[in-house]
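Consider the single chain below, provided in structure tokens and representing the form predicted on its own.
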Amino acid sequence: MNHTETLTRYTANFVDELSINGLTDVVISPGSRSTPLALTFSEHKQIKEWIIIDERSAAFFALGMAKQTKRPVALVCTSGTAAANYFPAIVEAHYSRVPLIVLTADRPHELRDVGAPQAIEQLKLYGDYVKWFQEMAVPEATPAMLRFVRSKAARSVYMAQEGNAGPVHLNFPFREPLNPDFSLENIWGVEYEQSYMPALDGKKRLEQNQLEQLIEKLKEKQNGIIVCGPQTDEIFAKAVTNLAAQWELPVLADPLSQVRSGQHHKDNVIETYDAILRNEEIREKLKPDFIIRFGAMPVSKPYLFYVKEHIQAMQLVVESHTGYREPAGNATEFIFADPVLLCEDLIQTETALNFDTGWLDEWKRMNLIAKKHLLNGTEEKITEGEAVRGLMEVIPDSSSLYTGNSMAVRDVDTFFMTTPKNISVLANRGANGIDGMVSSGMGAAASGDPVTLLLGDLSFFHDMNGLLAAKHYNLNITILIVNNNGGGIFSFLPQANDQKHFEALFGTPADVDFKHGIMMYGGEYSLVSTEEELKEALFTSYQNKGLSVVEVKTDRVTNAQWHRHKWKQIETEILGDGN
């Protein structure tokens, strides 16, 4: 058997476990060393292949894919800083859980560290931030070598999705010549009807001692709540409410918790927390018992203040999988359960238990007050909070808010409200970057699932190469730009009284006309200065196909204003109320 024969016997029999075991979709960055992979996945009839010239572009691309369909999605690149440009995305999917299966392309084992071009210490160039890695063989096709090369596969597949999902890596080194024949008789092997190596996985689940064991740490308890951070499993919205709902609890919903939107129970959902927590009487009036908690840390700063002010209260932390996701230091005992069947078993219990109810009260008291000076008022020129609650008033039922970092997210919490409506929120929340935002997005709206993506000026500039796969592909997405020509969100914290540096350190204004290359990519372009135009605008890039980018210009300071003058009008009411 010659080298080209071996060469497409080894990477078919790859690729065609990987879809086996379920993989649909590949991003394809091009290069000359990783040709094999990216032949062969574009020969699979099972496989779509997206192809992104940039890497980083590639890697958010992939991980806003995977979010999206909660699947894996595999990447491919060449040798060398090709696959440096993964780390980014890597890094965020490991932080935030997302499953990817990265492929790069090497030199064969005699052209590393000699100089030879385009090479790179490749090895474990993740580090811990994928789950497994794999150097693969050099390709040969013997029988014992094609099982080999399958059952990486099939590992690879499992490994991404095992536990808590992330990024596993499998490094190939390649001899030339690279081009595979696919003309050869079963490229693909033998046929198999499932994986190589099948695995079965149950979800955890407590004991009856240990439900038993819960309830009686709880059964003293007055005043707990119910927290719900960032997590994207759909049917745990129900679950949560409905234990919520019998034990009368508040429920303090992040926007990444499934749980503001859909037709479940929201009677005890406090959507306005951040906001009520922001001053300090009012948290040392809402003294908890009890913190459960789900899912990462929520986005909110004031709920951390409250957290760690509150240190005598009981935390129960659960995660599905063994994690020790708990940034406030306080003692914490981890539940690792199932989330559903955790909230379900809890309903089941026959133990009574008796929490005041006053306390339920207290905290939609206090949530409705908020929401009241949230909503009304509407300003001559748009704010950025307006720009939001105008977004979350038109966004379609059934689709996907794919939100950036900094300002984007946080007014997301403030303003998106409970409502009926399936709104998927999604965000790069692992380790909270403003890069690769736009090619995020880009692979969620892939999946052919309506998709808005909100984020400042910044986060847009920072990627807008991205902008390149909606061209390619003819992504239906829409775009809405807050731009406050800079990093708005420094304007609240203490950097923004350095008058001499803030502007070139922080402020950062670009001076940028987006809509330039907005045009250059083929997109729909609105500018609107009112909260009613920017509704319209919205309204109708949900009737276009293909980009559309709707862009709202607002001032820094004048922002930070109006966030502080809601925030003060809130707490003056809540506590004139109260007293």
Second form
There are 2 protein chains.
Amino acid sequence: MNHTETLTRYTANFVDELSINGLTDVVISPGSRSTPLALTFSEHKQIKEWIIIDERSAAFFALGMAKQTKRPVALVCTSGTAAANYFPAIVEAHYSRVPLIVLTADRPHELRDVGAPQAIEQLKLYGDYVKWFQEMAVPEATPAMLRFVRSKAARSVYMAQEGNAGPVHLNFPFREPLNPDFSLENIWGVEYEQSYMPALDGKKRLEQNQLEQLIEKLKEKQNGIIVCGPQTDEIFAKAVTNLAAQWELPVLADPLSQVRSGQHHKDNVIETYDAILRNEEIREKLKPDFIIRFGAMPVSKPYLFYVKEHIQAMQLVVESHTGYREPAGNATEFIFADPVLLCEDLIQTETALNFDTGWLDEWKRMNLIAKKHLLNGTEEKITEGEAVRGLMEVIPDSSSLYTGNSMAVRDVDTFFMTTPKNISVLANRGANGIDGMVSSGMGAAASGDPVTLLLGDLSFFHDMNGLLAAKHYNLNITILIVNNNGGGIFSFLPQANDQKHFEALFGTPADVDFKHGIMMYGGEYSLVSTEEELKEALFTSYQNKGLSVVEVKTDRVTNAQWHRHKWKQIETEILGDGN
Amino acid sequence: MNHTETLTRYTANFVDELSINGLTDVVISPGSRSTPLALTFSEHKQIKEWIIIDERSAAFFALGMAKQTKRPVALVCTSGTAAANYFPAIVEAHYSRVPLIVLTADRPHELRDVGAPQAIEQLKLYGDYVKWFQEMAVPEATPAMLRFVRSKAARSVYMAQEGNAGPVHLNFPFREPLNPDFSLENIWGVEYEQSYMPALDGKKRLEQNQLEQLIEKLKEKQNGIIVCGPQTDEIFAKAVTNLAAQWELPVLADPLSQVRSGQHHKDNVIETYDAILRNEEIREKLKPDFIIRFGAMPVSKPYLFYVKEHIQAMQLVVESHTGYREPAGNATEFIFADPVLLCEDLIQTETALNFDTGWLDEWKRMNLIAKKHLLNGTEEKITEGEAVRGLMEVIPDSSSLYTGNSMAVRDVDTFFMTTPKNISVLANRGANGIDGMVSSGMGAAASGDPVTLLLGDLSFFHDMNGLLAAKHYNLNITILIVNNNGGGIFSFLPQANDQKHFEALFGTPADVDFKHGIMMYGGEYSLVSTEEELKEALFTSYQNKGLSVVEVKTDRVTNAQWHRHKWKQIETEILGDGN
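Mind giving me the form predicted in complex with another copy of the chain, seeing as the form predicted on its own was just shown?
Below, the chain from earlier opens the complete complex, with every other chain and molecule after it.
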């Protein structure tokens, strides 16, 4: 068999096996060495390819798509720094447990470490940030080697998803000439119709005696809270709120827990705990006997303080597979079990518990007070909080909100009140970077679902290259930029007191008019200055096809003051006469 | 000593020691955890700080500055994916041997691997791409620990530059509160006035018997060439051309060798070898007995073919320190010695050599033919080659040309003819990426020297964020964009024959009007369509302050044809009647 036929069959069997195992999308960045993979993916009828020039954007695009679709997405790039540009998104995928299949083309062995152009050391390039790394063989097309590529392809799809999902990396050495020949017969290896590695993967579930042991511990307690941190399982909300209803416990639900919106029982959901727990006196009064947390640690910093200040509370952390996400440093009991099964199993237990219902009532009372203050009042010039409040009002049912880090996700935490609408809320909370946000949103939008991307100006600036995908693929996306001309979150930190260096080092105003950038990518643009204008502009954007950008210009100092004023109002009313 | 005083003294002693060891510039990206370093650098009077929001751009900015100034540059970023964004520039710095001192802030030990926000595993984050990694201690300010930070600071500057230069990485765990107190006395540790590690670092030089051994081998040879690949030592050109003059050998000088321009003897410099060696018959006729190469492998692919086709030739590769840059795969004799000293030593040897002067004459004849064809003729609509030719005519004396990879550097190879002007030519040829080019050019321009950045549209698009530095610091830079709306180099490759997939996968037109982007950053913009217009626009740009962008729009197919036509003319005339 000649070189081209070998190359073609080897690559085609690999790509086909990915498809058989459920891969539907690949994000390709242009390059020469990656030609065999790029062409073969394009030729495969069941896999859709997305071409993204900037590899950093490409990887975040894949990440956003994988988060939205809950399926692994493949990435293909050429050799050299192209692969290094994937690194930020791979780190994020690792920590936020998103399945990515990273396929890097490489020079063959004889061109490595000899000063050949565009050849860098790519073995284990991403260190421990990938779950699984494989150096692929130089293409061969013997039956044994075609079975080899099939098994690696099938395993890569499995490995990316098993346990805590994450990125996997396969490195492909390719020799020239690099063009496959698709006129050959049966290149896809038609004899293979089922996966090379069909796998039945069980879920962790506590045994009866373990459940009883758990209930025994809870029997002694009175005041408990259920905390739902960032997680993406859609059916979890119903299970956890059913449990909370039966046990009459408050549910502190992070905006990324998928518990604040939907058709499930939400009476016990406390969505304003971030505002409530800002006050130290309130935190002290609210002594919990136990905390059951699902998902990652919530976004809220006051909640972190609350946990750290109550080391006496029994803290239970539930993880589907494994992990140690307990940044407070408290002693913690871990439950490694599927959260939905655990909730269902706990509901079934018949032992009587002695929880204090006054505790739940107090949380509900505080929540109502906080909501009232947060939802009332309108400033003449729109504030950052009001922008997010307005967004949450008009965001369409059955859509996704992708939120940026830093201030954006915190404002969503504050203003995303429980709603019967189905809003899937996504964010890059693995490493909490401000990078790659535009592309992450585009990747989510590429699935065809309506997506709103909320982010600050620094985050928008950081990944403006991501807008090219909207233009190229005519993606439907609404971007709301809250532009305070710099790093707004720093105005809440002690750094703000250093007047000599603050603006240069932390404020970092970019002073650019994004309108030009949006014109470059053919988007609709509107600048709004009141909450009404904002809602109208957003509403219009949801009727439009393609890219719509709505910008709100705010002031960092005013913003910090406005937030502090709201928190003050809330604590004053909660503490009331007793203070 | 309290926390803040400890933090202040620890960080200040570190920063001060960097300065004592010659560090003059630091590139800082905004963040919270990096506050101690960021503020202390800002406070230090001898170090200039540059604030760049996008960390990928920041790292390339530092790379460009270090290449231009030939001094190490420091980088500071916060924890998390910020640090991962440095990766592409670190890979480039590793392969192109550029000293960078990468300082990443990190969460302290108790916040690692516990799901704390913005905390990623940063130890050995860049793998083998840094020469030296140190995990710093949590700040302490005992005399012993202040000596510790001083020694690490001094060593980091030394390590980045010793042997083959490259990036080093120091990771700093910091606890809150993060603000230093500059009102404290003697924070810089005034008792230290000289480096903590003054070092005298010798150069490698062949011994007399080694020189004789080398000469003995050359005595048996007749036809030799000296090849000067990419290298940045300014005094090398004089040494190597003196040797070539004495030995009457042709010098095949890469555009990045710094040998094509300057006041040295250039009679033997063959600058058109890329065009000459395109023809297989010519390559075969030009049988070399030996090749002495300095610097990295040249950019020219025909030269690579030439070497591979003449495995009988004795190949000598000179490296200042160590390395194995021989991608042809030929058996090679390595000389590890300072190139300038080696040239001087070889000139001093008195043994008579028997080189054939007809060989040099033949190279000169071919070079004249190639130059004539390359310099003659003007198309109605400017071609890519003509754009570069025009640029090389008007580029000012004592300035730098930073050239992009892919087509840009190849066109510079073709059209940069020997000149008495002092033009320093820089490029990112470590990994040959198209990423980070705008920022690299900005970093070079930040030194204050006039810089022209030449690049293609994909490369410009990839790092448009880099333009913010020009606006922010009012940098003087001229950017020439050769815009063929996509990946022009692929039109020269076999992939171009795949009409079904070519445009989508390789052509990858971005179809954006860069004018908008340049307006966003407040640059001057002009679009030109003839060589005369181009030269006029460039000339004007050199009179202007700030950012000037000149764009040439070309066609990928026409470009490939035009180049091939030129090469055909050259080979026809060189082969002449003998063909």
